[in-house]
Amino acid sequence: MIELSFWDAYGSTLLHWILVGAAIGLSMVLLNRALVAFGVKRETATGYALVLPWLLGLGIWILYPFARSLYLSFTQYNILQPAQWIGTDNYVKMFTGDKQFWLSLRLTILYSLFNVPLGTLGALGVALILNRDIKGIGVWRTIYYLPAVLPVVAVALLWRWMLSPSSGLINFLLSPIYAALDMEPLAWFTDPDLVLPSFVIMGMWGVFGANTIILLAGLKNVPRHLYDVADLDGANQGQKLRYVTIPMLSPTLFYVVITGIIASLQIFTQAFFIEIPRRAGTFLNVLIYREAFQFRHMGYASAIAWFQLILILLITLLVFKSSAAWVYYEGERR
């Protein structure tokens, strides 16, 4: 084995880093003399400077991208070659020609109806078990966050364990029932007809995490005399629940709604580390890469792209504006 010195091995990428650092730099004092020569004040000057950066990130890792990914969606492009513009052709190919791509698009779109409103109720029961006064509390918090904290492909690998048809850790406990009904142990992710229960399952490890934390922030912000008036009034548990913690909880419950959508119609790493059948189709963030690393369809991947994208887009809206009927915040004029 060749041994290479510091300089062989990383030279080059310092010898960048140090340029682009100083080219920064540069532009830096440009723009503040620049802007100082034109009159501006020399406070105001030093903020553009300063930001310049962070502008420069924004239309070189983000902006471009973004506009290149949409140029790319109407071209072919294998990246070994210069890209051809072909018009919509990959829209075409994508809605009339591709099956895979609405297998994709009905197990991603199923996947997000089943994750998010099961997810959402779940950490919301979680969030109301942990904000009770109980002994240990804080112990219980720490304990229910700790799945959270995991790898995702770490938690991916362990549920495609737990899953598996032959040696897993649901199926063993199932089979009691299996013998009691003389049924075959379930196939889970490697028949067509499960693949869809079996990531929604997978997808409950969730409520042990980040939603059941934002729930509980919001449960502690849920003003105390509320609850003294609901008392007075001979409110109980459950009447309590519907009239003052949910609606008062409502913007919190708004924003893991929103969030969860986004994340579901774009999950990729389970997936990615999860092989299921071809029939069943895949989800459409695994569906992108493939088309773009495995067969070098860089224009028609950015096309799918851009379709999830609008998707996603479209969603979002119709969650805003129904946010007006079910979504209370405290001092709005109505």
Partner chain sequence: MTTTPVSVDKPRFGVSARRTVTNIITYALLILFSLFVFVPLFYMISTSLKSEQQLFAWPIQWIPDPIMWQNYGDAFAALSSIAPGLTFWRILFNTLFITLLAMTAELIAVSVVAYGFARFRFPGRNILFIIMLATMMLPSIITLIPTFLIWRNLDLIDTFDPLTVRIWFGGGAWAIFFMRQYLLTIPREMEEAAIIDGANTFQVYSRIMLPLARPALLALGVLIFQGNWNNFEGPLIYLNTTLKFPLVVAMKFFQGSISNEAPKWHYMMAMSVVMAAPILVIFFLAQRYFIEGLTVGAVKG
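Condition change, the form predicted on its own to the form predicted in complex with the partner chain:
No partners, no molecules, just the chain.
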């Protein structure tokens, strides 16, 4: 039996935690004093001192790792031997010699392509219904938010089980349809061709969730008088939706779309808990994890991570560019 003393497991971390916290506090005080001593204005000195923890974090946990991972992406590095510069070999391998990479890239992009629009439209639909004059709004809102409160792991396992081919709930509910059409029950996550729809269906469950609440809050923010004006002009429901609600809601929709894209391109935990056939590929983040921490290909994994970063930036930029055409900021044109 392995003995693990309390100190080794928790005590040392607790001590480090207290020491680092105290050290950061102390350095804030010292920075403040030093700046004041050098004749900096009091307000300025205090300001810098207060944001110091974040500034340190920016340097240590973001800028330095950022530069290091760019460097690593041009090397071969397995941790045990020093990193070896190999130029663009990792990128060449990624695009020309790695079938898993292409499969995973395809799966990840297709997932976002379906998940983001469907999720946003679904959430918008639910939010529009909730925005009517209905009784017990708080109760409905609570119910629809439940799936988002559940731990991702629980959701992933639940759907893996519900979509189980031979004894899952979904195939049970669909069995009359299978019988009527005289077809084999679908194999969902275990069928390479159905992996994508299965993940999209699971993702749709989160429609009832954060996005609905966010869009509902956006809807409540649309000034009432705009609808009154539209009523005076004889607008019908559809026209009010098209010319008042959607434009006024567009900044919120924009936020939901952007965060949705960023999140869906980075899905990890669900993909890790649900085994899928190798032929279907996997999600990019899981691929990066495997390359880095199972095969110790730190250089190659960094290259994929950089590719993913550029992909996310390009797509986000595209959405930002397009936003000029469809996002309406009220304050902007006054």
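Rigid core: the largest C-alpha set superposing within 1.5 Å between the two forms. What you are looking at is a predicted structure, and each value in this text was computed from that prediction instead of being measured. Residue numbers count along the first chain shown, from 1.
Undergrad: Please state whether residue 14 has a C-alpha shift of 2 Å or more between these two forms, with the rigid core used for the fit.
TA: Yes, its C-alpha moves 2 Å or more.
Undergrad: After core superposition, I'd like to know whether residue 298 moves between these two forms (criterion: C-alpha shift of 2 angstroms or more).
TA: The answer is no; the displacement is under 2 Å.
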